[in-house]
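Okay, so here's just one chain, in structure tokens, the form predicted alone.
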Amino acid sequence: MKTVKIILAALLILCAAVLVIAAESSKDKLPGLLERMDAQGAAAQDTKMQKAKDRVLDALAEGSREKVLRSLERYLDGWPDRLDTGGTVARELFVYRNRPSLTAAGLFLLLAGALLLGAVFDRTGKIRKAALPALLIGLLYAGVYILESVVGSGTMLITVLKKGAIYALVAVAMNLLNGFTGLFSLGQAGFMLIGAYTFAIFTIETQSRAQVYQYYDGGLVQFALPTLAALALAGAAAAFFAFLIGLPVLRLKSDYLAIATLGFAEIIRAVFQYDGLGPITNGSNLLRKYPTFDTVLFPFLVAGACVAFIALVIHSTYGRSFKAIRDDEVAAEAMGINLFRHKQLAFVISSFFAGVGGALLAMYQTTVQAAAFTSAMTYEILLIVVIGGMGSLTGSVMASFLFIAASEWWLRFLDNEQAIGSFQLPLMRSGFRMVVFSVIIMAVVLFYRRGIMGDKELSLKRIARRLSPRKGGGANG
């Protein structure tokens, strides 16, 4: 079996390097590939032939990949009779277009030929116990990338993914806060705008300073930063002001510590379109160009990343002590956990990550303004914890998808009048969306008072448990 279960991985390593290396080597063999095709000279007499050939070529040039797949099919389906599309040069058209379906699918059996290996040398089992959900995780991430290549990155479905991430981090940072520490902060939002605001102060290009900020002489920094630098940097402002934030209104409770953390959200907000810190902050004008992300794998793995690291916290002594506090600071107390360096503990790793949201959205939306950033965008977040539920990591993320897709993508239709016939639909017009999507968010609410997920995980055992047939119920006699 031993031997069995190698020969199996050494053949999914094997058609690993085959996917991975016919995929990227095809990157550069469009130009030539078009003369293949085209080997009698046809466009040469065709002035038609030669501009569609043509834009094939500046696409290439200009590195859009959507752009050149647009003008190739345009290419082949406009003279078919004329180009040679078949035998080999049919499996280069074929490698060519699906190369990043290709290099995922060929990286994820990578990943499945080394844990088999793994698990068969393994002698202390944790590879046998980390194979699966590490296989699951893989195959997310694979799934999502191929799904890109072949819809688009411009569809909506890709738009909601890529934002379902970043509110997924942020309803998980604040579900740390809220959830599992039992703190009630309002001041999500003021986080995000720090986070967005830092990102993009110290990633716009030194070039195009003097345009961004031109009411304020190219402002005051003069140097741009690496993108994942930048998203760090972003994550310590946010964790910094809290710390500041944290030292007098974590001695509040309750509904006084959300009162005090929704006013920082504010001032920060009014305090960033200040004019005096425009050098800085360009005052009340956009701030863009700055890098954003193209793939929606971008923001799905700094998110993971994040939320894995938020995971963990959870489950060391630090977030025991955090379950301690919000179910009882007494005996917390009692117990010899120190409520306020824990709660500040707490307050900055949420505040982080934050942060770190706010630079993802800032990416996604391609210009940052302070004035976005208003208590309404801290609602969402706290909507989409009550609704996951509160202490529940993966109740948060599927509730983040969940309340991007139908608020964004699956009631759109409720905005544009509909007609059966001659009747026309009372009620459907601009606005009624969220009419609507109101009324689902209620009934949500009332039926699953505690959230989807309650204080529950979703796991392979649970899921594995609710699939298995009970035990006993047989007729008897």
Given for the second form:
Amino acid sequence: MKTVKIILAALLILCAAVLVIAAESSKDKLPGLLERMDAQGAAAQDTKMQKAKDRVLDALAEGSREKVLRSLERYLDGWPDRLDTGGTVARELFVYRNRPSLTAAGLFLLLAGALLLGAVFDRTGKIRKAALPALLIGLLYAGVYILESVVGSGTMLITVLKKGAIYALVAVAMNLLNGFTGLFSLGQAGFMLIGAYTFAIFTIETQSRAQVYQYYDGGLVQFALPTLAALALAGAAAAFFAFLIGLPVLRLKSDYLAIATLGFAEIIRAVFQYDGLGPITNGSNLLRKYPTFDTVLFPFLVAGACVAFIALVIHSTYGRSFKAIRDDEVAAEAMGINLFRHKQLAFVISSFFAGVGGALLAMYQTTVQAAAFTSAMTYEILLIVVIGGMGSLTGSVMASFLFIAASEWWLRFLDNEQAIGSFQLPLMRSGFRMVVFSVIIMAVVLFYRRGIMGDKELSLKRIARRLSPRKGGGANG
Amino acid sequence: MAERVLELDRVTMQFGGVVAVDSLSMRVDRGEIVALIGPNGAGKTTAFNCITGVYTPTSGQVRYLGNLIISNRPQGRMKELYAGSDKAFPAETVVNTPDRITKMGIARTFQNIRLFKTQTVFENVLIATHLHKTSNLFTAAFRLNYREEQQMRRHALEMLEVVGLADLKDEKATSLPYGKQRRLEIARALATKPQLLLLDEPAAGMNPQETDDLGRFITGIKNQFGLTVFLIEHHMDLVMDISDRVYVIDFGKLIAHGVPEEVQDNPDVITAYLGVEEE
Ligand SMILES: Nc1ncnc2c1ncn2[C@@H]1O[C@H](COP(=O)(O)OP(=O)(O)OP(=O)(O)O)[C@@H](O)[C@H]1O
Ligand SMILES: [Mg+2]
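Having seen the form predicted alone, I'd like the form predicted in complex with its partner chain now, please.
What follows is the whole complex; the chain from before opens it.
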């Protein structure tokens, strides 16, 4: 049995490796492939065809996959009878066209093989326990990536996934504070603003600075940090402000935090647009020409890692103390928990990830302007937290995607004028979407006061229990 | 002479015009079980709150194991308002927050049960082991404190076994019956590894049988953990049964003090307290 499993795992890993290597090497094989397709040398005799072929090679040199694919299709469509696209060529073309999907699938199989192998030699049983969640997460990431390469990264679905992932992070960060520690803060947009601006200011390409900061002599900062370092810096900047605000406010009763953070968010928005800070913040003008992401995988990976860290904190002894403070401050303090320290810790962590979320949002938008970070943004995130359930991370994540999908996509049609036959539907015009959206939200908040998840988490165990009612009935009713 | 664990020196706590505790001086020695009794509203809980740092007394001092942990005199508005009977104030001001006092080794339970209501029985006790952690946020988040975490869990479970709630550990704390919630509060206090245990009406809401068991239980944990116990209690049988000495207060003032038999026969106590109880 053991040897069978080992052989199976080895086979899986081998297949996966072959798949990944084949997919990834298809990029370098394209020039050779073009030659083999054109075995008769038809292109050499036809300048138009030669040009189309060169365009593929140029795009390849440029490194833009989308361009390569587009010019390749044109080349193939233009001279179907003169090009030989049968046999191995067809296979290699398939591999080239589906490279991202095949790589993703290969990596997923690699993970599966590694887990299987690990489980065989695992004595503590830890790998076996982690295998299913790890596989599901791997499947999710591979699936999202494949989905993107199939439907195209500009589609509404992928846009919603990108923005949803970012909102999931900021909602989870807010939930850490409001839902798990019981501190009511309304500064989320302010901390996101700091994160977004810190990221943008320190990553704008040096050669574009003169253009971006055209009214401020190219600005003060004259260097650009790597993206990941700037993301961390964005979080750190937001965390630093949280630290400062917390020093006086977190010693007072909790209500003051809401007022202080709301005021802070309003002030910071004004300050960042102040002309005197123009050399740094570009005043009330846009910041642009900083790194952005083009694959949905980026926000998924960054937000996923951050949410995972927050989840780890919540399940640690520190997270238990946060929940104790939420449940009963007096008792928590009597158990030796330093209220100020722990509130400060929760506030700083939450703000750090709000800052990272803000930076991701800036990357998503490709331009950023302080005026957009209004308190309405904070309320939006607060709504997500409430809808998902105060004290439920999975609730916040699910609610984020639902919320973004509803507001950006599913309810879009309400904004367009529509007619049934010759009857023009009343109300269906720009802005109606937000009315309907507000009504839905009101209904959700009124009738599902505890949100989708309450303070429970969505887990495999829970789903399994739901699916087999006979087994689950006993323990929790 | 036995070691002095706790000493209150003319502690006064005044809320606005109400003097809830008036120039109260008491002591508790190592290994003793001392009871604090008095009619409703006498200021017993307030005295506990002054010891544990929940309130800063208007005036007076508290010593723990010989160290001054709390010291204050009337400040600001209180200088004019002060209505306590003692007018000689300490010079120092020493303030400690409840968490620091718990870390020093004074643990307490609450009269109006204060469990962490969304948490299980086990989690309630586990939280009380947090104060002795050596891990920081990152070592705790990434489970590099695995050993310590195991120790915390083992200790919490031991405390539950001590109070006899181990088999209910995964129940929600607030779903327990009243008497068991009180025991859970004791388990939680014990988990902080105290030297001095303050119990605020641990038998409240218990029937005679449960009260009887509780008496034996308190003596038991006192011996097992080498504790000193200071308790507020209305059940006279329990007080007379287990305490070495008794303090009686009324309207914040000490009216009697001594071994249980002495106090029981004191005419002041009978009028102020026992008389009320037995009418
Ligand atoms: N935070 C406070 N603010 C104002 N008055 C208070 C406060 N805490 C207690 N008091 C008052 O102090 C007095 C003593 O209250 P305390 O709770 O200490 O009594 P107790 O002896 O514990 O009574 P019981 O047996 O009912 O528990 C009461 O008159 C109460 O109203
Ligand atoms: Mg009381």
